[in-house]
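First, one chain by itself: the form predicted in complex with this ligand, in structure tokens.
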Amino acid sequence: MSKAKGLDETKIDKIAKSHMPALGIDLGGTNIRAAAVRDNEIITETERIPTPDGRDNIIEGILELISKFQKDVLVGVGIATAGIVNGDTGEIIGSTGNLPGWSGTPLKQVLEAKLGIPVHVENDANAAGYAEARIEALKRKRCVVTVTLGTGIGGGIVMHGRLFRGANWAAGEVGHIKIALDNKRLCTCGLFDCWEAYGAGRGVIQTAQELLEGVTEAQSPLAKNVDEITTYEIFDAGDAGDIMAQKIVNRWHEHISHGLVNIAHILNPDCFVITGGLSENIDFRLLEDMVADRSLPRVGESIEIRQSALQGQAGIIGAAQFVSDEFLSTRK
């Protein structure tokens, strides 16, 4: 075959690759989650697994996972999990009690050896900001936000449609910002009165637990089972009409507000955007309106909030997209 004039086969070969679609998998609590994706948007079926107890297994289930895709057709493969990862090593730098014993593995190091083709590795909220940021209503903001609501509280930041990513890999770990005094609640990470000790799923049952002491079952169903209580059913009795759930989840939009609040006051973003699996139970009218009321007139007036565009398929998208991004801006 003749070559193109001009260009070598290195290159022929990197423009190429440059079309060629990234794995992104979503390591989360519950699933393992992977689909291609090319150009921000996913182009397979997402296949999935529950995600195994234990590090080694972990790894085993995601090798599991990228062997159902065709290795020779990816530019590489990226992976979104939650914890502090290093961007550059891919290892694991951090992380809480939300994931014990996940802190210190070399995911990039593990995988690209058994692999063969090149893995990135980011934090999860990292990854679902920088998908987000890049929906074409955001692409040309300053700088957004985006806060995933679910087990833990994480953030990505992006300015100009770059990640920020601090000192030590640790910026937007928002989670852990102080909301409360005097040590009323202890976080996942050892410290006291974190934002996601309020607003994350295990933080919405505190509050639940905390309002309901001294309610009865006929002033509310809530009452029934407290030691127990999901944060379903307390979002289903609110949309159903019980006053006490209603309370507990007007008090939830008020903690979550104040991280908001916070974050507002350092970044002045254009736009927080809001995922995750509790994020589909904010009421964002309610929310806008009480960052606006708790900030600085020229600080909350001008912040829109807005429900993830990409939904659970940030995540995914995001870690391929660095993939992508990476090889593109290395590409000679």
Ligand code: BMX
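Right, and the form predicted alone of this protein, after the form predicted in complex with this ligand?
Single chain only below; no partners, no other molecules.
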């Protein structure tokens, strides 16, 4: 991590020795959230504001949140954002539909010039993966892959305690693994049959619509309003014993397993961590069995699949903790 402009060496040494927290900021399409983090745990109340429209307004919103904390007692600021991020320069180099116009923003440079403390900008799935891999149960694992299931599918890869970002900062875009060959489902990225088109929220709905074709309302209440069905209705109906809903949910587990198996055969991870809004609906025993059945024995027999220990706080924690870890490592 480069030294922020205007921060002298004496002050850096003082901060390093005092075990000060870092501020983590999670920039999403709906809200921006911030909290102070020390030792992979949030130690303050979480502040939030609605995500404004436009690049300049987003930056002002971030600065507004930072102003709610005492800047002079922070190691630095870590920001988790959607999109592909150059981890060295802190520039957003890949756009995201949730944040129009965000691509090309030199966020680290802009904020460090205004704040005078170190800033690190990270892809949100990478930040979440970094936090998950640092929990006590996983910090000694060789390879931990975090998969975020929600509106889309994201991933963070941590090997021997370090984030793996790839040659062009785009490693971990696991949602765009191809899991079918028929050009049947168009993904939001513009490609066909990505894992995200089957395993994310829209994928669950499309699977339901396909399986409910020809089904009457008497056979399943889900058939009443197929065109407007939601994931909540599907999972609630499955929990209530609806056979068709349970079939949809089981097929969704199969789709999730296909993506995990592909990753497992490439990376041979110790553990998958599943997070995001849809993770609450995962039957982890069933998913582990499906992955084991579809994997080579040496690959699938020992993979652990676990639910996130940090849930919605992982992005904040990971962004902040990365700042602290990198900052302190430069002082050794």
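All values derive from a computational prediction rather than experimental measurement. Residue numbers count along the first chain shown, from 1.
Novice: Taking the better superposition fit per C-alpha between these two forms, does I177 end up alongside L267 in one rigid part?
Specialist: Answer is yes, one rigid part holds both.
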